[in-house]
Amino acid sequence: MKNRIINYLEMAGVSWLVPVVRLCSGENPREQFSDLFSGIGLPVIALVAFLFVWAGAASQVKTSLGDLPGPVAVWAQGENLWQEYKTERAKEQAFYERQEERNQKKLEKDPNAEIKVREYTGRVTFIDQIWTSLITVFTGFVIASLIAIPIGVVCGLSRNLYGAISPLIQIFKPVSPLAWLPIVTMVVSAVYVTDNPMFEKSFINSAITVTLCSLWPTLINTAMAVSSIDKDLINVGRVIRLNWTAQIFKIAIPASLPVIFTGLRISLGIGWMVLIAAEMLAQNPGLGKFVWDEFQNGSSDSLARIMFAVLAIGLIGFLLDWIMVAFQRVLSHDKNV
């Protein structure tokens, strides 16, 4: 039992959990408590120790809209944003509340009376674009992923194929994303001409820019990975007659899964990055959208909710690269990342 559940923290990327598990079981004590200090006790000293300096720092720093915000002036915005959602669904569930409530008493003043069903056009929340931005990326991401693995592995397993590529990666690889939006927005504006949109022209350019933009780590990792399994695997396959399509999914991509996850990784954290800098200029209504418009309104609590997008940008960052370790150690056979 300890050691399955040993395993499961492993798999879910909370390792740092497993002397707790240990001491719980008797293992040695002195040994266990040192592996929580080492796991949990030394982060959570140099996080105590940076919001200090932060506190102590922050007051000696003036701005156009006064002193910097410190932790507490920042958590508390955290808390507004919190409360500013929490009152707008609020909002519209008394909306639909009263349209269901008018809708009913015209249906019984007459029954073939005409429904109609509005849908609520309230302000956007930060938490409403936290889930856009996700969105966003999740779409990009899967787009440069579904582009990149087949290509990486055709590439890794012809030469001559890379070869060819290999100039275009290279000089795409290090466009900015500021370059790339312009053109991704007049391509999208000319082809995506509809009375009816599904969906909004905003959300396809900056899903188009992370796809752009984080589609090569992937594309690279993937056909060296390819390119460097043993041989001998290769052979196995010719031996036993299996077709191509089999070589590729029986042999090529499962020795290739380690470093395939890291390309993945690094392109999620890239479209991750890419993406606040699209929703800026693309005006997607998501964390992007919300930094600069806190810029442009320049209120007094303006820098401090800034400040809070700012860490949860990097703490959602965070849980995504975790997210995605945990599903390297569920499908790969590399369970040591």
Given for the second form:
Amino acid sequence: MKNRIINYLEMAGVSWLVPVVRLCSGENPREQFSDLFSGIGLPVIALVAFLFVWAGAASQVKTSLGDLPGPVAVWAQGENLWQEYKTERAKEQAFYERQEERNQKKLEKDPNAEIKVREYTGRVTFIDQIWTSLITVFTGFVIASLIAIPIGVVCGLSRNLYGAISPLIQIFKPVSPLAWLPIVTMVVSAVYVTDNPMFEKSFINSAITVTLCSLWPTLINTAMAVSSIDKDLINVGRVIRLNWTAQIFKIAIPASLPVIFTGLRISLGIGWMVLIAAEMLAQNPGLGKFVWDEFQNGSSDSLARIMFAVLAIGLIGFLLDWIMVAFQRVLSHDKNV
Amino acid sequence: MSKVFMFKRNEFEVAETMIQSEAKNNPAFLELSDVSIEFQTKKGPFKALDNVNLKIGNGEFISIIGHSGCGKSTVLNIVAGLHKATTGGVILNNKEVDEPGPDRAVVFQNHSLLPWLTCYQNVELAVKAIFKKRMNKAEMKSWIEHNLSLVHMDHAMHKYPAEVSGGMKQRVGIARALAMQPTVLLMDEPFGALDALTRAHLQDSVMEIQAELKNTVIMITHDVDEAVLLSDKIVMMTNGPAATIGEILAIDLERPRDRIRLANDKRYNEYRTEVLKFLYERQHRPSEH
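I've shown you the form predicted alone. Could you give me the structure of the form predicted together with its partner chain?
Complete assembly follows, chain above in first position.
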């Protein structure tokens, strides 16, 4: 039981919780407290020290919007943003209730009356922007992976093909997302023409920009991993006469999974960074737009709200990486990540 | 062992005795004739093997010994079909070898187990690929378990390779090869990466299995004691480039062989000296040239 819990915790990447479990089961407390100190105590001390330095330094900087906000002001704005979200949701609910009531009444008077159902179009809050960004980055990342992994596998298997497209990869890899954005925007508005669009154009623009930038690490890592598989593992497959697809799915891909995952993690990290920048530049909905709007807004709260957004962006990036690590632990044979 | 196993083993033995009786008429069960191989390198062609001729009878245990880099692994890879000879060829049981196949199962030097599969699943991968039309699920399961128990790995078969010792991994590698029902078992320095004690254990296991299954075996080794202890014939290779067979020494020691008793056996020591003389007097180390 205990070992299973510890196993799950380690799989989930929260191995600093392991000493707590061991402590509860009555294992040598001294050892556990020392583990606990290095696992939780030290990071907390560093965090507190950082907050003090921040608070001290921030009060020294006078901007045109007042003092640079310290941790307290930023936290207060964080609560504010949450409050705004809740108020907005309450308003939305009230709107739909009113609409429902109105329509009910209309129908009572005249069962054949034409009723109108309107979408609520209120203010877009911080939390909504987070969701938009998450969905966008996820979409872009999934598309990128679906393209990059198969191409990477084929490149890994064929030295000639990899040699052929390697220059293209090297040229496109370092291109900044902001350079892609105008091209993507123009191409999307030219190609994606429907009367009844399933997705917003801005969403597609952002997602494709993420795709274009997060393609390369996965592609390169996959190609490298597949091309450097232990020759003997391939020979095992040849001796038992696995066919081509079985060679790929039973030997090549599982063997390269640890390195592919490293590529995926880098890709997702880049995708998240790229997305925020793209949203700022293109004014596409998302966290980037939130930051830019607040900057343009220039109220006395703006800086604190931007700082809160920055922290949120960082935290979400960290969580995304953490999820990838957990996936990697479950799916790949290399458990030492 | 359950009755199912016995039944199955007998069934396979029928097939094997057919092969054997066929081979009795044909002393060269496995024949390498005029095998040469050239590798294309940036500096031009490199001739690794030149004119290798070897005849191996059915059920014989052959060791190939030589200094490192002399191309002994290349010989094995050509028999396995993993490399193609530039000239000459290999005939096994009247058929030419032109691609790898389970009838020439290979035990690789570094076990080459797939790390994401358990020991059982590693053997299963091979059994499923080879016997998918000939065995049902229950038969496959008992066949896999039978081969793992043959190498004394039945107690840890559901562990991952990373969770067992080097010697145990190599045991699973041998079980996987045996599970392919090979006509010839090829072992490429199978115990080279193991410590001396583990190596001795595995050598004993191989002798036991060999006594039971009477496979034809080709083993690459650089260990003189191992070669003399296990083999019916020792093939000694000259140094490369263009390496070839220098001498063949028949080891006429009765089986079962016991390493402790043989340590003071006169013939055993003569054979040992013979091999050592070949390696250190007639063939210098490549670095001493």
